[in-house]
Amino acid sequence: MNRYSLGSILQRFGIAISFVLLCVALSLLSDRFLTLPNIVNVLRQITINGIIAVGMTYVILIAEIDLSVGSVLALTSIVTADMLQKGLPIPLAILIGLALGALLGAVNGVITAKFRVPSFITTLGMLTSARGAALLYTEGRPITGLPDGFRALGRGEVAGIPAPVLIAGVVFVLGWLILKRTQAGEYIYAIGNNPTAARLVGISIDRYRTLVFLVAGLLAALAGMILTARLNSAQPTAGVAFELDAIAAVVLGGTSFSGGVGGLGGTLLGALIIGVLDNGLNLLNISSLYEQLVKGAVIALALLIHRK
């Protein structure tokens, strides 16, 4: 096999390569890896990143960046958790979250799009106004004591499948379709690749970069409602530097920082590497002291195997 053809297979297969090394090595390392109970243990804590990852992945395709989302969940769990406590219905409260996570996330569209202030000031402005927002919400304080109906969102089960795996499965899902199968994921790419074609043919810009945005702070809300009901508490904190993994996952499932390049298959893959990670090292009792030095290490090997 020569070198061409070996390059190509890596740089089509290396993040599932990747992927597979992984849970080898950790299955030898440790016996209880591969059991049942930690399987769904790991599918049940890469939910979070993996809903916040579907949104940056759109964020991403359209060579932006979101840095706010981590503060975007923050917010809207404590706006939801406080709608709870003041006794409005279950759905009303998650509309009322998902609708602020929109509407932050068309802030963040709106800003970069039509005053052309770049996303990476934008989104910096809301990771950090957003969180000060949680802040002063709460008085720093959390949210406790939620209904039992809404903590099934993190708790619950649907014959013998968590309910948040439940829901990022049908996230990942429609996600896919969206990029896949519609006029809108085809104009995506399309900015990605190259806006000034696609303003040419007649791709409103503008609108699909707000759009794109939006749903990255739906889906951030979405998460942190995830995240609320599994701690049954809303934290003002909550969040801190998930944008980084969420990016990490998109860039390791070879989505170009460039645009126009990447899905959520790797996506996918990537919040997989990820999660098995974080299990794998707690798992061994490797120190917090040293967990991010090895995952950083890791995530910069496969992205070298990825790329060769």
Given for the second form:
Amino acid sequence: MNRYSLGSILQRFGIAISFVLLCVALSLLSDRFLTLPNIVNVLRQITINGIIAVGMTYVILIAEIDLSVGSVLALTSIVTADMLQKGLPIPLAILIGLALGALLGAVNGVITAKFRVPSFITTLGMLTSARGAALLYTEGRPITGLPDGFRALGRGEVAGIPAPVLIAGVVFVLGWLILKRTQAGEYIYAIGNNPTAARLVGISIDRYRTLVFLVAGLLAALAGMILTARLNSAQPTAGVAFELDAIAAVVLGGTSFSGGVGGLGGTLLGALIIGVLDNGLNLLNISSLYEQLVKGAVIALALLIHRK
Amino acid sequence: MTDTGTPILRMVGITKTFPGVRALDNVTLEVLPQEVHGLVGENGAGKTTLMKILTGVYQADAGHIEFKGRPVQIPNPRAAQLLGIAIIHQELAVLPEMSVAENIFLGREPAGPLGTVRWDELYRQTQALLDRLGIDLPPRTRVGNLTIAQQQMVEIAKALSLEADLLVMDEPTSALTERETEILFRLIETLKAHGVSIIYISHRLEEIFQICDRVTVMRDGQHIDTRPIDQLTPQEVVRLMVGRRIKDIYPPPGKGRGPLKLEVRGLHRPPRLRHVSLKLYSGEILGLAGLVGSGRTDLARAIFGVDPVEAGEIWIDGQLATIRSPDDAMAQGMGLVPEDRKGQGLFLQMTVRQNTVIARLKELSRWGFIDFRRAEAETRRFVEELDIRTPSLEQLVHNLSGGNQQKVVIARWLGRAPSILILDEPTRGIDVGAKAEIHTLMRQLADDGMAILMISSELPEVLGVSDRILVMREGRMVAEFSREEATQDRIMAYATGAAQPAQEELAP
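Swap state to the form predicted together with its partner chain from the form predicted alone:
Full assembly next; the chain just shown is listed first.
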């Protein structure tokens, strides 16, 4: 095997090449693209999708899918915002929201792992019921006007770096460490690679499946906090179709849908491509009527390049 | 009716080579009209390959086929079907969600003027066909609701509706009860009366003697003999199947066994395991022989906690052990090298290092973080000890040869220093050199005190490596031999049922 053949380079670095090409093209087309404020803006915009995509990477690595992240995000946001309005201390309200996200994720995990329901179906059920619960909780109205301390989560800065970017950074680094440096991470790859063999070397695959869905729910809730803080409002209709952007980022990043192959480095690039694309379409004043079509075409193209 | 002197099928000088293996060597097979022709041989004798050539799945490298007196080419399964050659596989290929009639006439349903199915006509034709064959099944029943035996009838009816003159049945009774087998045999008689010839593949010699007119014996890819059944005895068939073979080189016997290590009492998980007991001593290699499907692998899986059992106990070092999962078995000092290396053993898209240390990450981690220096050192140690040929520790295991892959799976368990190691088909599909290395390693491990249970379908391996040999048949333990007593004929006789255990041994 030739390690340096064009094909293998494209497969390994195709997504990075696509990203660089896209950046070069956009910087030629718009002189605002490569400015510091715009770059910070792009980073800020990808944090929500980026954080969700970390959980989604775990889920897809074990050859499952989580369609419910957008709804979980909405429900946890609503509950947290309501707790804040009822005067609960900020850290406690956040903790309750995160715990609820983890719980909803764990429910997905248990139903999938123990009762052998395909995760597509399990999480489709959760997508609908969590959304329904969010609408019921607020009778369809948004909850607005949140304490300043909480809003710092979305608008604060540390040494010029926006708080959401910082949080997303920490999530990526932690997620990467767990995946590449720990026993749990190794088990996730093993389960995705060959669940039968994983069981025969003593891995409790039901437990790890449940944990992975739990993490996906937890991170969806965390992303919800940031979104709520930035908008100063929790909406029961927030996060619709967020699962699709997250899945797109993971798959663009080269993680295999059949599990066991891929990782967070690719997902980061995938999220960046989607973010830069959104940003570029804005900068170039492309009508929002074309936006989705162009975005879809570019994603398909990028996938083609690094699949070949 | 055709003249019974002219064969309906002649396969002459059929040779087929796969990379590194001569699967068939100048094989001849002749089937007469209206004959049930038995085809027997050990696993790997070439029966399946020969049938795949007959049904167009494989192409022969040399030789030719004559069907009904004319030379024919069979480039694909469709061509075989058009000629009138059909096969009923061991794994049935019915569509469970469709009716009996739809299954039989799939793609050939009687159609109305607009291409719609004429259901009444479909059911009428199906009923007529089933009546002709004496098969008692309602055409409208969903096939998924039928028993395996009835589903098999559907497949046979389908083959006959395609006007097959030659029907190949590959182990047709392996999933049938005794009564269902009788019904099948009656159907075979009906088919014969309708002018159909049948090639009947089975490991069960009693069936061969009950139903076949003539028998062809194959061994090591060669045609050994074809004779009318009344000129043979089961013992002779076994002798022909086993034959005399070039002596492989096996390590010398070990230092002798130590104390009792593992005792299995009455493990029961029907239909594959029926009250099975065994004793395994430290320092010995216990060979477990039997045909595929005799329950050997099921026994290994039950001991290792993979599949739950209905009854039975496992004692280790004189203590009753509770084993409900592989994790429990591992905690008791067991390891299992599974039969299907790629499907159950390896993580193909992971590296040699990852595959080698996956079962001992707990020990190689601190606070959940893997100590990569130690993981690498341990992997390197085994790569050197077992002479695993890999360009680097970070090579994907997918890219290794079969023998080296198997060594990786073995290394995985040796790293845990188990006191009991179960190896299921440890050398299947690997080259001679690696095979000998694995045998020598097994002997060393036993000499160092490990208790080894080896399952193998290769009799020379069982005889060459084991200190003691157990034979299973149809979920039961049917014989035990010392290394000295055991011969291929004796093992095969018990494995096929040509010899029966004394009555008290059969009782649970």
